[in-house]
Amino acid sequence: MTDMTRSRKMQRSLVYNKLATGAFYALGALVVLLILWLLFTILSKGLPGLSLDFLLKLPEDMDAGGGIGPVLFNSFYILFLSLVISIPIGVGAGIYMAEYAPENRFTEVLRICVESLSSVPSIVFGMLGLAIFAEYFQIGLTILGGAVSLAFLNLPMLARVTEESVRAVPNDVKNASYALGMTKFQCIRTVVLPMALQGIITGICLVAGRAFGESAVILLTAGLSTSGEMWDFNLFSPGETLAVHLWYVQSEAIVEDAASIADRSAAVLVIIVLLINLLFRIPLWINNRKLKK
């Protein structure tokens, strides 16, 4: 190969590299612009009408001027209960699959089943919760049924994300901890989990945001109404959430200001999802600072 041919190939590679870099930057900018446009469209309609009275007031069925107090409380309550159930089980299952489960055909089939469940439509989990709580146990549409059904929905994704995050920890780091005399549990607790924390927190953010904005599961398991109280901690009360209320107001409500309530509810929903992601990122920042010291 002559020097001229080699030089032409080098120049062609540099051109392709610049074109590919420009294309990726353009795609990234397009995605960012699309997200900003969506946020601007939703927030510009809902933010001007937001007030503390709207966030704390009871909804109205017929008259204008209702709020979202009970449904907003139910959203946080059901989200908290579902995470209390799903995080220990999902993270524990992911650690087991990555560190303890033997590599055999049964484990591979189990992993495929978990991946398949992650892509099942949420309404299927809603119908499962309806069959278990409303039909089998005869307790009706309740906060408890909605929380457990959301936990079922979140478990496969959380377990799979945790497994991949734990597997991404280098084996050299694990072997070094074993060489220092650590047991397997000590290695997982002090070495593996801190290094895999970023991926695990990302998975928790995904399932928390999905759970907070979920409507199909809640509609079938927690119902389309509230108890009428602002702070109702009874697990057997109906548990309409903000996402379900938004759907109802937008499609079925007959109040005069239904469109305004829907716009403000959508803005609150988006803001809270963003705050949830920010809240779960704080442990990551603290953990990264500890690892850098």
Second form
Amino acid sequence: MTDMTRSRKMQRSLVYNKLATGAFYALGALVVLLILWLLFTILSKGLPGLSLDFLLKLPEDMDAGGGIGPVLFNSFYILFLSLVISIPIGVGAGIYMAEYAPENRFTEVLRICVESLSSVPSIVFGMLGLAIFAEYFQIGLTILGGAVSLAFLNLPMLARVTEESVRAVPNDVKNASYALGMTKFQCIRTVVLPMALQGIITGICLVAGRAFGESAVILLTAGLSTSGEMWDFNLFSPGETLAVHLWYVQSEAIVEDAASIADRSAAVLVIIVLLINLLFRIPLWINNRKLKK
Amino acid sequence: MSTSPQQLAPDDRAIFAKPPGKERFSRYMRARMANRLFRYYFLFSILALCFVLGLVIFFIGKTALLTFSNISFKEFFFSFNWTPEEDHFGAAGIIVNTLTLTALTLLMAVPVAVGLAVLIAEIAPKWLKNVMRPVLDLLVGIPSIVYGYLGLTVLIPFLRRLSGENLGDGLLAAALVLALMVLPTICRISDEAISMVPKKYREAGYALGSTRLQVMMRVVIPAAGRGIVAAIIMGMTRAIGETMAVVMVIGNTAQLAKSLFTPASVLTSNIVMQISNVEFDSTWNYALHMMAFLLLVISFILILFIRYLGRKGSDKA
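For comparison with the form predicted alone, produce the structure of the form predicted together with its partner chain.
Starting with the chain above, the whole complex follows.
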């Protein structure tokens, strides 16, 4: 087709097409730049002042130079407890939905329940925790309350990622295991779970990353203070986490170097979340490589 | 999987070590028992999940309904006067703010997110896809409190300079922060929906002499429309429920936002700012629970709407 035969409309369409392609690329470049700039801002503000001392020291109420030791510890402690509570139930629920659930109305109701639960705003879980632990059991704002409420928040997401990865296991393999005379549970334990493990672990990492940065739930259920000691494993002491500490420092603290603490806390928070998302998958990558060879 | 024979091996050896008949029987029984036990365990897990949902609805709803024993339905939903210290519990202004904020967020996020999804799914070469998707995931990974903190320390001073007003916080700041937060949600789900459109549709479009832009606008996007709408609604549920990022940039004043720079307050931010300071058995607390219940109802309706969209789509196909 030469230029002579192109109608004016055709030519216009071609120009539009070129312009639009350019515009889409520009949009993409803009967004990627924005994201990288965001990360750069967070890290460049926080990283220079970061030291091991800051990570382990107790926070100060009035003077400059306090650290984030106990809140960092609480963050990991609450995350660990909440995962211990939510993984068995969440993964179990996912397996039920993928392997056992019959196609009927009851399953439909269950599915609606899971989807509704995953749409509940995190602040509402915080209020639930407040109502159960502070009001009903009268134990106040504690690490235990925070961990359980956080576990509630994790449950639907865990169930969903487990269901997805279990569903992805090909039927042939399952049929082969049944042909060997396995019971359903033996098949799940020895065939389905090992194959779905990578997906499940990736999902758990995502959930853990989100839970680590979660603040609304913890603010309402574990409070705005710590017991003031490092390595406090008591389930009933107040459990301010790093994310909540960032909020506290930014909004209420009267420490001189509040801004600098906030900068550094934000950087630590982001780095840890990214590490949780990436680091735990490295063994899986290596494993995958081995399998491919 | 390579692990399974090794896992079975010790049990097999155990059979040979003992009298075969009896041991084989008990092993069979054990497998049957475990099978049944775990069946119940998995069922129990999913029921536990439903129980948590029940707990949420029960605890929030029970307290929420107490609101109307003290103040009238009309006052809560139609009065703009929220001054709990003087017993005025009109949530209308806060509800309207929530809706405005969500609309504003979507207005900014949807064009960018869908455009980005089109770029990733349709235009970009493979290597660019493999870069863009993880970069967007980075955005999901950043905790919401960090978004709020960035909004407070970077965005608000910027807005202040830009607008010349002495206050930067308000709906615009909150909407900008939220738009960035819902962007990856909308983008990834739309991306999936667009990638699911069968290739033959595109080929038919090209065969008629369309340019790529025409195929995208008139064939691919309409075909993926349902998925894109579902993506937008998922973004909406995130925007409505988001708390900490909003609370740091919106100004937290319970009034109807008359302009983009008026300090205002939405359902979530109002709850989180006030709930720690109120008595449990007070109308104030009941009213806050009513707001939470409202959030719940809105997100349930949105989720059911997504299901409805999905079902209609599968009927058609």
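Everything quoted here is computed from the prediction, not taken from an experiment. Numbering follows the first chain given and starts at 1. Rigid core here is just the name for the largest C-alpha set that superposes within 1.5 Å across the two forms.
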Superpose the two forms on their rigid core, then report whether the C-alpha of Gly228 is displaced by 2 angstroms or more between these two forms. no
For Gly28, does the CA position differ by 2 Å or more between these two forms when the superposition is done on the rigid core? yes
Rotation (°) of the smaller rigid part relative to the larger between these two forms? 21
